[in-house]
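As a starting point, one isolated chain is supplied in structure tokens, in the form predicted alone.
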Amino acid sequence: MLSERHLEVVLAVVYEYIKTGEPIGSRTIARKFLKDRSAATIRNEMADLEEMEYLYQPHTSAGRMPTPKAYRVYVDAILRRQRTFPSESEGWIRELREKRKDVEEALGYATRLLGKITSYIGVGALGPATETVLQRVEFLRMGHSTVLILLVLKGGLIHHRTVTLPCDMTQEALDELSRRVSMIALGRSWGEIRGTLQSYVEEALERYADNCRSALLEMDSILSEKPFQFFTGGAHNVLGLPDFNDLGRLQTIMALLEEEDSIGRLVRGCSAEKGLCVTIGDENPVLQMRDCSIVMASTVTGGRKAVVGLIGPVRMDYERSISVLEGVLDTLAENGESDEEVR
């Protein structure tokens, strides 16, 4: 547990550091922060603090650096406190405002608009809402054992797949079947109904159980794979920052931005279900990104989730990058009650 002495040094030297890039020895600390205590009781305080971790020395004669772990403390800091959106950059976000009626468009824009004022990849993605919430649900038979499941959702999403089921059925009991999903189903999200559409097929519909079984792991299937679409906007920010001059580490990141399969599972791992999430270091869930920072949130805007973030260096402008994000969060947002259907 770190002392409030040491709390103040931790941050001092993170702070000093994200501004610097250079080690930082305990007289800047004396001299600009802790001007009550002298550069020896500092310097005693940064030894403690790197036999705990928070601080390393990378050679003998040198200040010391920020660890990740020195690096959480404080972004944790800076979450407990208000901030205010840069004065600056209000221009770009009355243009964000304008297009929030084109939700794919204000996300493509949001995500070029982060790159823009932070110098970092601004990345996004829009999929479903996480409370998923059916409109009609219809069972169409195709042939023989075959079944075409629509799922209609809140918001004028529609998902659809073909399945084979155990043993036939006829239009006649689908309908049926569709008939009374449907009215259980309607206006509430798949996580409140799931276990009450299992009772349902378990005690009324015996003799097609089987069937009623597989077609609602179908669904349940459908329902949970929350496909994103995806959007990246200056990637070629991060070309200037030296902390990024190693040739090998920025083709590593530009490529995981091609791949969709790895901005799907980076977006999922980082995004909070709503808020915002600070991964540091190798607190990643992508291997690839273990040198990187990221800062995401989402919001639900015109009934679908939006999800924006930040994609940066450990040494990275936390205050400025959240205070950004939540700006242009809360922009997004807006309108987010919107009971409009997205089309």
Second form
2 protein chains.
Amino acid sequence: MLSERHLEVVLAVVYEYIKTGEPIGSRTIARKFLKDRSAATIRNEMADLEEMEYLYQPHTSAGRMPTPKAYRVYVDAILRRQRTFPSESEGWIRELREKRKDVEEALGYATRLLGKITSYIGVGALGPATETVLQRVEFLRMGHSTVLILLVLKGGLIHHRTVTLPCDMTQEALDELSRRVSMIALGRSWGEIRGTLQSYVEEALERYADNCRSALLEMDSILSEKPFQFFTGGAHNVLGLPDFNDLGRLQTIMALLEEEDSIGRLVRGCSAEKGLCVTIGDENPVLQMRDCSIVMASTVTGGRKAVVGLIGPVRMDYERSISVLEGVLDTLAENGESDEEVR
Amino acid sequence: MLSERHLEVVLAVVYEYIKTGEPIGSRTIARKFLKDRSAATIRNEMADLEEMEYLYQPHTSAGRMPTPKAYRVYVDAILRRQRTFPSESEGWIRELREKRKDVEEALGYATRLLGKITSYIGVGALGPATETVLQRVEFLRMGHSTVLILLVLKGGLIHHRTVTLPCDMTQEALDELSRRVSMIALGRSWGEIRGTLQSYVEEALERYADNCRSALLEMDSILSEKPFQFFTGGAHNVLGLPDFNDLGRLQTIMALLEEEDSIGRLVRGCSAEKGLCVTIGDENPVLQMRDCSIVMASTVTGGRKAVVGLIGPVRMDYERSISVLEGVLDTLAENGESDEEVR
DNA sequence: CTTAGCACTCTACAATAAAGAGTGCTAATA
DNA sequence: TATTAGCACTCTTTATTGTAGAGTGCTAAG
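Having seen the form predicted alone, could you now give me the structure of the form predicted in complex with the DNA?
Okay, now the whole complex, with that chain kicking things off.
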């Protein structure tokens, strides 16, 4: 549907438009990219491409700009060939490698890094590698009827919350509670046993039936509410970009980044697929981000599933963004390999 | 040094300038605030105030704008009298009250809330109520030579990190390690015992001397690196504000918010003093924020020290900001009282 | 000491003009 | 038939000019 001749023009326009941000005229294409054709010929081809909705003009006597359709063609072409990590960022990658000790900190750092290197917004998410299986449960008495619930999930994800129970309990009683919960829950999927837990726990602690019930409820709320941790970084980088000069739009995007579930939706949209995933403009699941593009990829690090990505303008430097993202991803994945045994 | 007559003019100019953002002329002051004086009189007084550096003109034939010195006088006047929480925000406060279960989540929510209600940037910090005293130490084996270090501090602060030790260790050996560490460290200040710990620990675990050393080093790094957790929220609100139309400046501010130590410096600057603390423009310890104002206050919630505040333009609505901050602070503090016993 | 009047200054805004870039169309060319 | 050169036309961008409005400083009178 798109002849070789036309494709060359589209790729040239997208490439140049990404670099300059200005509408591209036929003269520029003829001089810089397709020297075997004259400006007039390219003008004709551009008129064709406009009809096919790959290009458009902001006004009658301006150059052409790419439509999302053109970006898609361009990105597909990039993905087909090999990429190399930009060497000027090697230093940062080494810094990231240092931080891998603490997975959460590493991912936070990675998002900020992505933001800094690319000037777009870095995002990340960290979830359990597997379904929620408890590996350890502790209840620690913090004060009068205040208890710290501590859950260690298989894969190393940790949740904790300080709660107030109906009445006070000694640490001994709490230990008994955690022993009982552990007995049933450890090593098994939470969804599988959450129902059967209560009766077994209350058997030995009937004096504290109320407390047991409310503790189990809290555990349930922790385990169901927080399956993922989200990170964003480098949102400030985007302020200088001419594509985000519409402050209102930028504002809604930044507001969305603060809500966890909108990032969650992005992550879910991409993490289903394996490997790299580029979403351009209106392909985006989140309506308010329809004029952004997203590059995302997932891996496993420290025994947990990690998704990292970039949010930028549709006029994003896809080639560079993808290379950088791949570099970061590989670095994060490096220590994921060492403890395969975990799963 | 500032006569009653002059003070009235200053307060009127600041009040009106905060509302409108435009330079204030003598006519406006005479009509709206000081009806007993004519515009010409006020013009003379304004000329005096300009010499005293309370007011300045952006250009010869414009109205006057307040200098930081004038804001200081204005804020001091506000702080002297009683404030009332804006009733239209009661609903949000109720939402915040719901979230108090989890202190960290509550503080995160509080910063976003502050941002939303005031249209400025909410910041928060959560630290240990006391010095670092360990209440519980666990080492959990996650995989081959990978160990999860879990530290519960007195007051409920939790730190954890997954680390790779020099060689593998059984869970039993790790339990022995945590028993030994607990024996010495629990209930005592970390600074006090960090030195004596190593020899006692290695006594029983000499086979794993390397592991013990590296585990203790990690503990030390955790405890010294992360004394505070930081939160920011609602940075996007500030995008619409005319005072932040200089994108470059806004960008540096948002970049600073991503670095933990710059927030740390702000917090430290304010948390020393008890109660409310208003920092105007160049009073600010962070150089790049010299044209911002900061309102901060600290309290104790859930047995931990919490600092919450607002970063906004120098032309901030101080009265409203302070009221809202006080409301949020009181709500957070409510459950701080219930477990006094913790400290 | 306060006030009214008036000339002066500076900004903000709109209207106009000129320059520049790029197109579409037509006619000539290979 | 496909490609190219030439040219008139369109639209944006930038600079310039003129005008209205707001506010001041100064002077002289109350």
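Note that the structure is predicted; figures quoted are calculated from it, not measured. We call the rigid core the largest set of C-alpha positions that still match within 1.5 Å between the two forms. Positions refer to the first chain, counted from 1.
- With the core superposed, residue 81 shows a C-alpha displacement below 2 Å between these two forms.
- Remark: with the core as the superposition reference, the CA shift of residue 139 between these two forms reaches 2 Å or more.
- In the core-superposed comparison between these two forms, residue 253 has its Cα shifted by less than 2 Å.
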